[in-house]
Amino acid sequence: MDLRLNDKVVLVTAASKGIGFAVAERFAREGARVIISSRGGALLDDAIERIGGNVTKQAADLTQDGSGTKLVERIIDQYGRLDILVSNTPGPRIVPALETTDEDWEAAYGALLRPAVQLSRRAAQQMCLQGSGSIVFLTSTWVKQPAVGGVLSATMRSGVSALAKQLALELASFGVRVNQVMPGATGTDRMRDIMRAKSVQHATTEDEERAVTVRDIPLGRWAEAVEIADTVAFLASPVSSFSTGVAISIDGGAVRSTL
């Protein structure tokens, strides 16, 4: 299927590895002009080389207040427009709720919720001027069904989820669509960190924890990052032109809910 993404200007954050990288690669294969962002360094350079094609980089530490706004402004200055924003943020540490500290909460806010607000607000301002645009937030199925140790992620991503719904309502009349993709267990470094934390908590092995996770997934496996990327690209594309305010779980059936 042609997603009609050729020459669209696309920003993907946290794109040096994992799901963000797979999303950027998917857009590049569709002929989009893709800008990938992360804190920089060898991982970002390696991602550029691996993706190839019409892909450029913009290093940005989104944990720094205001950096999301500045990142979007640099792209607008360079390209004169922004057609698609994929707001992706890394997860905070896995820790039981009662063991969190104030510093944990401040760090989680600075890494997950604040960047999503600043990125999407500045992107939406530009898209409203253009009269078109698409924003996709990557959150998590933990928004719908939390897991032990995931309190920081579930809480902050729930805020992002609410933001997505609010923006979908307020931006629709300007021709700007806003949607959300909620990945479940996906074979990334982040998921391996989660399995490691659970194994420490439960005095088990990582393989045992993975088996427990897969047992609860009807399709019997983790997702591949590219499977998340396919959904993101579709929702962001003109092919999905009548979809806004949508939240799609990509989790192999693990969360069986209509809400």
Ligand SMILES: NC(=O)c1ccc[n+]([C@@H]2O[C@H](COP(=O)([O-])OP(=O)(O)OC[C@H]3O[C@@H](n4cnc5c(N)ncnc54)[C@H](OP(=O)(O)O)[C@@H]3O)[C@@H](O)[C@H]2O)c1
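What you see is a predicted model, and the numbers here were worked out from it, not measured in a lab. Residue numbers count along the first chain shown, from 1. Note that the rigid core is defined as the largest set of C-alphas that superpose within 1.5 Å between two forms. What changes on going to the form predicted in complex with the ligand:
After superposition on the rigid core, the Cα atom of residue 224 is displaced by less than 2 Å between these two forms.
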Second form
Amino acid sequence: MDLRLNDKVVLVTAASKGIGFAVAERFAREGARVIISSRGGALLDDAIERIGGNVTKQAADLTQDGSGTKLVERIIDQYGRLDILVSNTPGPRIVPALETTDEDWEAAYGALLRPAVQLSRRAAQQMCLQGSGSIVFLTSTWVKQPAVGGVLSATMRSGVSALAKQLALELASFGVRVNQVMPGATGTDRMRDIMRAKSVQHATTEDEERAVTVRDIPLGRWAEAVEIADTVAFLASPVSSFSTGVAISIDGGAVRSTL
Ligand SMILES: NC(=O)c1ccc[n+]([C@@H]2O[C@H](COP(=O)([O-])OP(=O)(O)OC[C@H]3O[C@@H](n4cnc5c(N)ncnc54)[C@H](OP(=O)(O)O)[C@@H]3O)[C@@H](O)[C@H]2O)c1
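Provide the structure of the form predicted in complex with the ligand, given the form predicted alone shown above.
Time for the whole complex; same chain goes first.
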């Protein structure tokens, strides 16, 4: 299917590896002009090489207040427009609710919710001027189904979900669509790090910890990052022109609720 993404200016944040990288690669393959962002350095340079074309980079540490706004402004200065924003953010600590500190909550706000607000607000201002645009927020299935240790992620991302719904309502009349993709367990460095930490904590192996997570996934495995990317590209593209305010879980059936 032609997603009609040729020449679209697309910003993907937290995109030097993992889910963000797979999303950026997918857009580049569709002929979009992709800008990938992360804290910068060798990982981001390597991501540019691996994608191989249709891609440039902008370093930005999303945990710095105002960095999301400045990042979008740099892209508008350079390209004169922004067609698609994929708002992806670094993940927070995995920690049981009662063991969280005030600093954990501040950090989770600064890493997850504040960048999503600042990126989308500046992007949406530009898209409203253009009379077109599309925003996809990457969140997590933990918004719908809690998991032990996921309180920082679930709470902050629930704010992002509300933001997505609110923006979908307020921006529709300007021709701007806003949607959300909620990945379940996906095979990235982050998931492998989490399994490693759990194996140390429980005196098990990483494979045993992985098997525990897979037990609750009806399709019997983690997602590949490209499987998340396919849905993001579809939802961001003009092909889904009548979808706004939608939230799609890509989780192998892990979320049990009917809606
Ligand atoms: N993997 C899963 O199962 C899963 C499921 C649901 C939700 N999620 C969420 O999806 C997001 C991406 O996860 P992932 O699994 O793809 O992780 P990952 O493979 O570890 O990639 C994380 C990305 O975030 C970037 N990053 C880290 N700190 C940053 C900062 N301060 N500013 C800007 N970029 C930063 C990293 O780039 P640099 O190091 O180059 O800065 C990297 O590109 C996270 O929020 C995660 O919690 C993941």
